[in-house]
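Okay, so here's just one chain, in structure tokens, the form predicted alone.
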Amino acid sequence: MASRSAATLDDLRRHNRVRLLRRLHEGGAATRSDLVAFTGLNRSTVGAVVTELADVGLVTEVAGTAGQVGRPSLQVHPVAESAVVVALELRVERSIALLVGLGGTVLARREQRHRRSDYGPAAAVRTVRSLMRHVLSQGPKDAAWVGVGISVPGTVDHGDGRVRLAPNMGWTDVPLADLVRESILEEYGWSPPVVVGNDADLGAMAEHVRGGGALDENLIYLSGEVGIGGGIIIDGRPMTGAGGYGGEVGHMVINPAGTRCRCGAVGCWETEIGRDAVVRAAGLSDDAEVADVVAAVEAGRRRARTGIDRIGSWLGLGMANLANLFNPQVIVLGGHLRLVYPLVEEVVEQRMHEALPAVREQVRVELPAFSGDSTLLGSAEAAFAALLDDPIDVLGRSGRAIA
């Protein structure tokens, strides 16, 4: 009985640590009174947990804002330099890495471009290793390295980090998490946890935790690069599906008379609103960027205007379908869609009127709070998950690979 009580008490303490650290990581600095109100714990318990987290360096207490009535309250801050993760986004034509500290502070960034045809799994792992080495070298010397998060534009097995299919990269059944873990072991002699996820799912996570959808329980995040992906939050929880492959909205067949997609189907949504489709519709060369399309429209080029309106029509129709299916409070347009939307807002709104009135009245459309970095910051959140679930144990097992 005594052993069971001790175990129960340990579980309770761990639970309290997790709740407080997650609140500080996601919500930023707070007074002890704020933490008492948030957790419902008594002040002495909150004080004990804060002291425990401070003893291992994860939080610190500093004086609050001066000038208020009475003595300024101490504020508990997450210490960005105490624990870091490497967040990576592997795109079709470039890869990006961030070093992110506890609390979501970006400490370093590195980007590298590549050609589509040259970016097989082996080349991707070499790029990851190079990017990782650079951002780690820019980080705080004594930080604990607690995770690696990687986003890819494809379907991912959440159990083992295997990329089942990334058609726009030409990847099938790539054990990416294992390959990256082996590379880290070779370079550093140990490896933190490596998490691989779908780019849109991770973008949805970032926007839901810290972005424009932080107060919304039902959110759709559309990623847009060469292809289109969808991350879906329902009742505050990610909708992943039976195998973790839910949300592949880019392969929703929307135009049966359209073109063949890289997945093999005809008329997928991404063949109508993906980056290549946007460039083609504007009459620009294949190596043009969406920013070039925006410039052409703003310069008054008629073909570009006509083409971008057609893109807006397909975008709005697909969004109307998603609104009917999931009844979201907000649809966030990421990737190149965030550049396209301001040009076609009226067209999109007209097509979204094809959604059911009750659904349409509840949904709003927003651009991402983090511009083009939502997916990267979602990768960071996934990489921090192990620390946030068990901070003391993970810190004890973490290495310090920071040069």
The other form holds:
Protein chains: 2
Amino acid sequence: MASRSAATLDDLRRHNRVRLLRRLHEGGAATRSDLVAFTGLNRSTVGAVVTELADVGLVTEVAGTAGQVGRPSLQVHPVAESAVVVALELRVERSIALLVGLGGTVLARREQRHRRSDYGPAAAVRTVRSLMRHVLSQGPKDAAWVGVGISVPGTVDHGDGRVRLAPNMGWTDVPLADLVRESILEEYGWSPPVVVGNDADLGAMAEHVRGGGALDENLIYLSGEVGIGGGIIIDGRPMTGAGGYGGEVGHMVINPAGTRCRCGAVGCWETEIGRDAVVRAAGLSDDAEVADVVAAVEAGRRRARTGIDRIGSWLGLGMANLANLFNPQVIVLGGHLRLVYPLVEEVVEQRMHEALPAVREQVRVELPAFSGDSTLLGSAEAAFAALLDDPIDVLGRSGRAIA
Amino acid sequence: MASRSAATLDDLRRHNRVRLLRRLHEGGAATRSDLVAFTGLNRSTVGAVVTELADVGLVTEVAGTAGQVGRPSLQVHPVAESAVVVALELRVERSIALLVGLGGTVLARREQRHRRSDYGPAAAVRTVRSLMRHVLSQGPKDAAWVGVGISVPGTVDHGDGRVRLAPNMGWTDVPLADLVRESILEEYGWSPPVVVGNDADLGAMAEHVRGGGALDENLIYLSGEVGIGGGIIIDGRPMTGAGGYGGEVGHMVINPAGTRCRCGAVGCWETEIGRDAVVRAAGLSDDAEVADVVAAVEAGRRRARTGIDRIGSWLGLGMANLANLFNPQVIVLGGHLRLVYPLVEEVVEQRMHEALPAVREQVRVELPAFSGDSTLLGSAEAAFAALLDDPIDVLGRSGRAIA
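To test you: the structure above is the form predicted alone. What is the structure of the form predicted in complex with a further copy of the same chain?
Below: every chain and molecule of the assembly, starting with the one above.
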């Protein structure tokens, strides 16, 4: 009986530590009173947890800014330089790395373009290595390097970080987490945990944790790239499905009279609204960018206008389907859809009107809070998860980012 | 501090009571040792909870059957006659009522047919009243009547049991729970809680709690009637969406070149595989039943064969979409799809092959464990939920089924 109570008190302490650190990491600086109100713990418990986290350097207390009557209360801040992660986004034509500190502060950024046709797993690992070296070199000395998060446009096994299928990269069964971990081991003699996730799932997480959808328990994030990914948050939690492959909205067949998709089926949503379809519908050549389409529409070119309206119609139709299926509070349009949507807002709204009245009334459409960086920030969140779940232990086991 | 511990112990006791009763209700009779193993509680705590539940009559202990070495151990049984619910399923052409006792025992059943065109809310409430009177009259004397659960083929507001839209019934904004409660009050001078749910959601719940999908945390139940409903279980919990309207799979647009749906959109899945589409595809007249289609196919009528294959193709295509979107372990085909599927298994499998490999490998297709009764049994589970959450209190407040 005694040991049971003890275990419970220990669990409770860990639980309080986790809640408080997560609040600071996600919501930013707060006074002790804020933390008392947020956690429902009493003042002395909050004080003890803050002291514990300050002792290991994860938080610091500084005098609050003016604007308040009476003496300024202390503000507890997450220390960005205490613990860092490398967040990577691998795309068909471009890869990006961020160095992100505790609290979500972006400390460094590096981007590299590559050819669509020539980007196998080995090349990707080389790119990751070079991007990682660069952003780490710009990081704070002595920061604990607590994780690496990588997003890919494909289906990922959450258990082992294996990319099952990334059709637009031409990848099948790539043990990406293992490959990157080996590469880090080779270079640094040590590796933090490496997590790999689907781009849209990670974008959804960032929008849910830090974005405009932070209060929405049911959110869909669409990542428009060459393909269309879907990150789906249900009752505040990522929907993974049986094997972590849920949310493949790009392969929802929506036009059986349409064109064949890389996945083998005919009429997948991404054949109608993927980046290639957008460029083609506007009458531009295959190597044009979506930004060129936007320019053409804004310049009043008729072919581009007609084309983009057709895209908008398919976009709205698919969004109506998702609204009927998931009844979300918000659909966030990421990737190139972020550029397309402002051009076709009316068409989309009209098509979404075909969703059932009850779901239509409840859903809003938004652009990402982080422009093009939602996926990267989601990768960072995934990489921070281990630290947030067990800060003292993970910090103790971590190597330094810059030796 | 003392009051906090006390609250926790109280919570713990209630929690143990709930877990144990739910185990007996869902899994049937068990020895005390089974219950110790299942709950992780020690023997004396299990004993205390069993005694407590036996005191109010919800469970009883009887000597186990033979087949064991040594003295037979006592088996704890849920007592079906201790607490009952009325489960109702309102359909477009037929309504059914069950009287269900604790543990899921069906104690009485009654069915009533009606005309599709002439079934407004007032008529439905009259039907409910008459069905309810009949099944209650066959129930055990002195059973506590702890709830009423009603399924409808439409979108339902979970907060107040209002039917927002049941297009195939022609209902909009019907406060069904209130209407039925008033009718019960009028007749019995008292009413247990009345809960209303979407038919497919309730079918999914029954299959997940008691059916072949009991071990599957990600399950989709398709209720094929005039329309097609979807009940979706994600990570073991019903997916409701922002307002309880999630899972409207019948209004997933799948054939934009198809026919107009009652909901106003064109090419909804239910226009391709709903009951009317099945009958029409087989070349039978509109008043034929799906059973007639099965007979025609089995008799080798070519038109029926061709027609049903086309249905199978649309069925499989939609199922591939759902697999890509939700990555479930199992899709359960209820309602008329239960009759259609065995005729078109190969066609369905072929179309489902168009889903992404990772999701395709993980999903199985099943017929409901309870034939046509999944939805009804789900209504019963919804009606039992209050009792299972707080047995002693709910029992104390309940009226008797038969005065």
